[in-house]
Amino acid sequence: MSGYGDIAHLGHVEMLTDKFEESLDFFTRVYGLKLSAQTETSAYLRAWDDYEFCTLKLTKSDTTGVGHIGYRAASPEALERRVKAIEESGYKVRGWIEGDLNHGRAFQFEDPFGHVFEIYFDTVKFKAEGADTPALKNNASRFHHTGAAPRRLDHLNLLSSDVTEFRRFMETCLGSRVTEMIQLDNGRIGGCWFTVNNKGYDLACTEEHGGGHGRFHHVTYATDQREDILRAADIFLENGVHIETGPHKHAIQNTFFLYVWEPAGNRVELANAGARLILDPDWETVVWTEADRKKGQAWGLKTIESFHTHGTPPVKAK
């Protein structure tokens, strides 16, 4: 596939919140991310084994949802190749920005639904010092037991009215490949799971069923084991966090999951995919039919209705 390998991995997600202090308390004290830096408008957060300075940028706003999605290129040359392909693609280009606290210059562009993406190579790597210094030098920082304490950023899910068109965007601009997808009986694609490396996926796009446009479904951090998620459920319960659904197991991508809403209403997931990697260089996309999907999750309770309709920002009443 053209461009596959130019992008190394999903780097960070910017989440917007209209309840900044409450959201920051959730992500640090309850969810268990570490605060790398804070400005008047944003907090820069990371999980304990994320090598970058920031994987979640939490930004004060008058709304909720996703601010932008950042991918790191595999090299400076790969970054330039991707920029050229994006400029020639016909998709909306915002152009170069000088950078942020957590990375150098970045090239920004948009998908057809208004989600903002950026790609960069120069990044700020976390430097563990003092109490953050790990016992094992191949960990990014010391493991800590604050809240759910996930290990690393895993993926995010966006909503769009046309998943086929979003797929063309991801393949054209990021060189992504589709590992799994939902094919509906009416001919539309109900969802696609994309990867730029050998992870099962780093971004999913599913069909918008809540009447919104260009919305955000969820961001996910990975745990080492399923038991971490069971422990997290108790932590969320004790802290009054809205547990939407789970723990159950997805059929698609095999993930053991738990979904909650942070204080501003953005959906956040904890997931454990075990050691599942896509190492097959000519992997054929797994296609799930509408009949397959009606069977529900691999196991666990039926998916709650809000999972199909709730996204951020909320849809304004007409």
Given for the second form:
There are 4 protein chains.
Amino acid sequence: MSGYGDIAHLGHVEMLTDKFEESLDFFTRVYGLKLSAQTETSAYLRAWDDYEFCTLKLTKSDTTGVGHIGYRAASPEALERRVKAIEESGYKVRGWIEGDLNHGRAFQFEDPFGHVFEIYFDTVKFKAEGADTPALKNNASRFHHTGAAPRRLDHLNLLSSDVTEFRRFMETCLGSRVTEMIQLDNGRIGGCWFTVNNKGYDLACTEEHGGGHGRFHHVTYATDQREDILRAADIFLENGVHIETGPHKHAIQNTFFLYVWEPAGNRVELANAGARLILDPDWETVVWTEADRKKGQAWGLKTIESFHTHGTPPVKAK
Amino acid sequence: MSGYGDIAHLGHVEMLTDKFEESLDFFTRVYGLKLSAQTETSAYLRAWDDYEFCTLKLTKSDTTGVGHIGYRAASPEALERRVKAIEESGYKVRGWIEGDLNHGRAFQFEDPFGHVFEIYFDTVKFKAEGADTPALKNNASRFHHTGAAPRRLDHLNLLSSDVTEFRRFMETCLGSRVTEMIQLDNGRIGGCWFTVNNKGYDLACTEEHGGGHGRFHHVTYATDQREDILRAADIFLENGVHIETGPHKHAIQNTFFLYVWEPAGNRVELANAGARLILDPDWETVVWTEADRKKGQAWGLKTIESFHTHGTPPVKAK
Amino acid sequence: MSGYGDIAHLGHVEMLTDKFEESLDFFTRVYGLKLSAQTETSAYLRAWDDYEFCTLKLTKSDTTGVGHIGYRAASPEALERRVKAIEESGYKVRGWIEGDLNHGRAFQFEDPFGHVFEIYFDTVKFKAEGADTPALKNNASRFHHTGAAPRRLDHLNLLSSDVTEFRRFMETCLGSRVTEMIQLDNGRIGGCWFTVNNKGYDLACTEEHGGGHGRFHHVTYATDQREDILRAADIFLENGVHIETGPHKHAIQNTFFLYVWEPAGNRVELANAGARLILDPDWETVVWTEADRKKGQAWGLKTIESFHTHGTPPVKAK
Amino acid sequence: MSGYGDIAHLGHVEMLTDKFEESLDFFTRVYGLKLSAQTETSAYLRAWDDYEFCTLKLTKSDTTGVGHIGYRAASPEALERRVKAIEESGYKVRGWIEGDLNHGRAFQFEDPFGHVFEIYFDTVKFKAEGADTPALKNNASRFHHTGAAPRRLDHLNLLSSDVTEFRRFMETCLGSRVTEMIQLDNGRIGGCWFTVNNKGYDLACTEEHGGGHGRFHHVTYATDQREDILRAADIFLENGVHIETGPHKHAIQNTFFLYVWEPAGNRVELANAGARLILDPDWETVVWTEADRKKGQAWGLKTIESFHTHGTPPVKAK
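Since the one above is the form predicted on its own, can you give the form predicted together with another copy of the chain too?
Whole complex next, starting from this chain.
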């Protein structure tokens, strides 16, 4: 039994920053997320149409990278099924936590590369009131037209030294499907794109080349239109944000993309997949070879070097 | 047990036309679908990134409207569960058919208003070869940049004299969820938007005001960008196609839309929902009141009269 | 001698408002202009890429409508030629003024319908410093991504009881060319679109149907893309701005448009003409008949009633 | 006397191709120009909203590059003024020719680098009839939605070994203004952007680094929207066209661009400048330094090597 369907969607990502104020300014004023709440250690952020209270938890730290990754289960029963599967899997279990400002009790566990995951069903939905009230009642909150202002959390990308092993983890624990992957000539998997629903992917894992452990590659929010991303490029330019690469279109997943680094160095993406969805229940994984990849991105852009080497936290030279 | 999850997605719509050649010319050259196959009575059409062999079956007829609606099940087991539920439901069952050019055996049944549905799992996927081979292997076929060229089938809209009853039918037979609805002051439901997956809707049902039975309101394909729809408006204009209303944005579902009539009079839409998805597993139905609806569409456009009265086939004056 | 070429471009419009604070908030926070300076009576506004210090002078008043319209001459010599032509024309001359915060000495005169015009060459260019410094030095100032944030002033529209006479005024005084016009069945001109350069129009005049005198129909800024206007529609919606009509595409001039009313009731437009320019030096005026106009706007939208009757200041019932 | 204003606009470019059939197929089916006429040696092409009969004359040749460049004068008198100025300038004069299928008598002359120019007033305007009749009478012909389908000719780019000298040529002969330029650290001008009207540029000249003479860098047509260019990128991809660089945004002139090579190797661009125009009659040339240029294009893309070296015809190794 695959478990596909037990997990509803990627819920939130906790990002660590050692430049908390600058990072928070970037995410609220430039990238255009909304601040739901702030504690001494963390800011709880969300896109204007994210229905949950928080999809990006920004946490003060002495380093950068990812704190944990939260997925919401499809039902209380589905949550129990996943917990049972995880407990039986042999992967490292951290156990239940009481919850956080943005969700109820959650079950935490780890992948073999040190990334912390949690799954939960009880959540805190954002209550749009006052200045947050949307003009259209089917939106989670008011479109605040601030900065890039993406609509919702889309996906994240992790690094691991063994993507084949990471794949087994995702299939076992979350029931994720692999929609696309890179098959290297050396027999290894170069990258895998996972989904638990109709999105093309909610998590990607690519091979770690920097010798790091538990590292983070990027987190991505979705915009409604590609034009929103072109406009965002100007916003980043005018605000002195480091644009790493893009806008361009990925061959893999057809995603129109733009990558920048937030002030602490974590990579952040804006992406638009158009109307593309994975609706086919027996979708066959698309396999990209090294020869395919040599063509560059969809329109020929060569992947720049830092994209292969930069992850957070940075790996210290010995 | 709700049955949600048993059906994967809307698969195809059969549209009847009494002007077959003109309709086929419209759908291939202007609207921009691809012709997969043609028999003496029907043309099997699909958008360039529809993975199935056919999503619009255009059939010669002495009338217009909808022939039948096909949904694909998530698995053979899920199909059996749905068949059992339908058989126990008391709705009119037509039983199994052997299949068609575009899918295997299918189970047919009817809603109380005369629309024919079928569900199936075995399908015919489009094999992209020769001139249809896409440059990017994760696309179902080559982007042929002909006419409006939408990416995929999105949804259809049916008319019924009792939307509350139609809703019971959709929930019982397909396990559909209602994401949004119109609650009239007279206690009736004015319209319901249904989904079986993460799309905001794959089928809408609005109240029949013309005295017709089993009528069809429109079928819709999704474009990647809103700009595709603005461009399509010029294409329709230059090709003498009747533009009924739009482009504008629906308040309900936030969909950017454009409605035209194909040569035989069937209403056809192009739509773009941006990055909007229904990811929340316990999404609460959004209820629009008559007072809400008086504000017009999202940006204030008043719904034009023909939108309330025109369906196919037209109702003959007695 | 036509005088075409003597005037470089429309420079600024003075708009009167009896709700100064609300109007200023609208133009800066929602419409997205920048405030260059403010005096006790006026705010000097400009779009982020307008090179002059002010293109919209917003002035406190006990009424609404247009204060005056400024055009910049192509050179000091061209200015003198125009002044001479105007003085010889018999149109009402107000004479030279010393200047304003946003330009040097200017020559003022009136059309027969009470609108005040001025022409000038000496101007005040915006000096982009500090937070206004653009990332790209060929922009007039930083793209501030606030509200709709159009790029530059585009055109204005005045009402007159005799468009034929208004046309003679524009040709005589400014050397304007008529690129398009509406020829009514009754022999009158329903509207004229004028230009002094390669833009399709910088001023339109349409027939006054409300019995007013010297009234104003709207002022328009240009956005880079049509998507900017769709996005602006959401911004207006979320900020409670009255959207009168649009977004849609004008048949005349092919302009993609959106009309709203600023808080005091003055009509304001956002427009995008794509790459359309009038490059032909012997362009023949395009004449639209009433029959043409009955087709509605480019994609069929019917012109709403208020568009024919609402001007500022409103005409008081007797 | 500057002569600015005497020339109305860039009229047409003659491109040489040693793969005539392939080039013609590219320009009509993929790039989306319309064929006005064809002779034994040339195809006369135009964009759908170009008012002249031909803006790209594609000519069979044993080489590639540019045949000649045509500019249309603002009036017969302006043409005479320019001819006189050119004759007095000392630049090489070829003299009057009778005309071509696309224009009347023209005066031909050469820049010091071997590029042939001609100026003319009498032209052949495109008569839109039959299937070319546009739905909107203010368009030059029907929007045919074929391939990339740009709206109009925009500019071309030539190579010269001495841009300072080329600049003198353009100012003297055409009265062109320099809106932007690159000032190299070695004192030379790296590139100049010229205009005769309100467009930011109609001709650019950049320094020849390949040792060629009279070479051509690219010709460009303008699209209405940036989205048209993103869509075109997919069209080029699906048709096997070599995409050299882009889509991205130039820092210089703010132009959103995409460069491809037509089958014979001539570089062709699609560009969109948004609403940007040069309206200021005393616009001061924007000077970009080498330090500025090191930042890459507007959003950081590094200029690829071939952009500096590839011109047509190719320079043969000795």
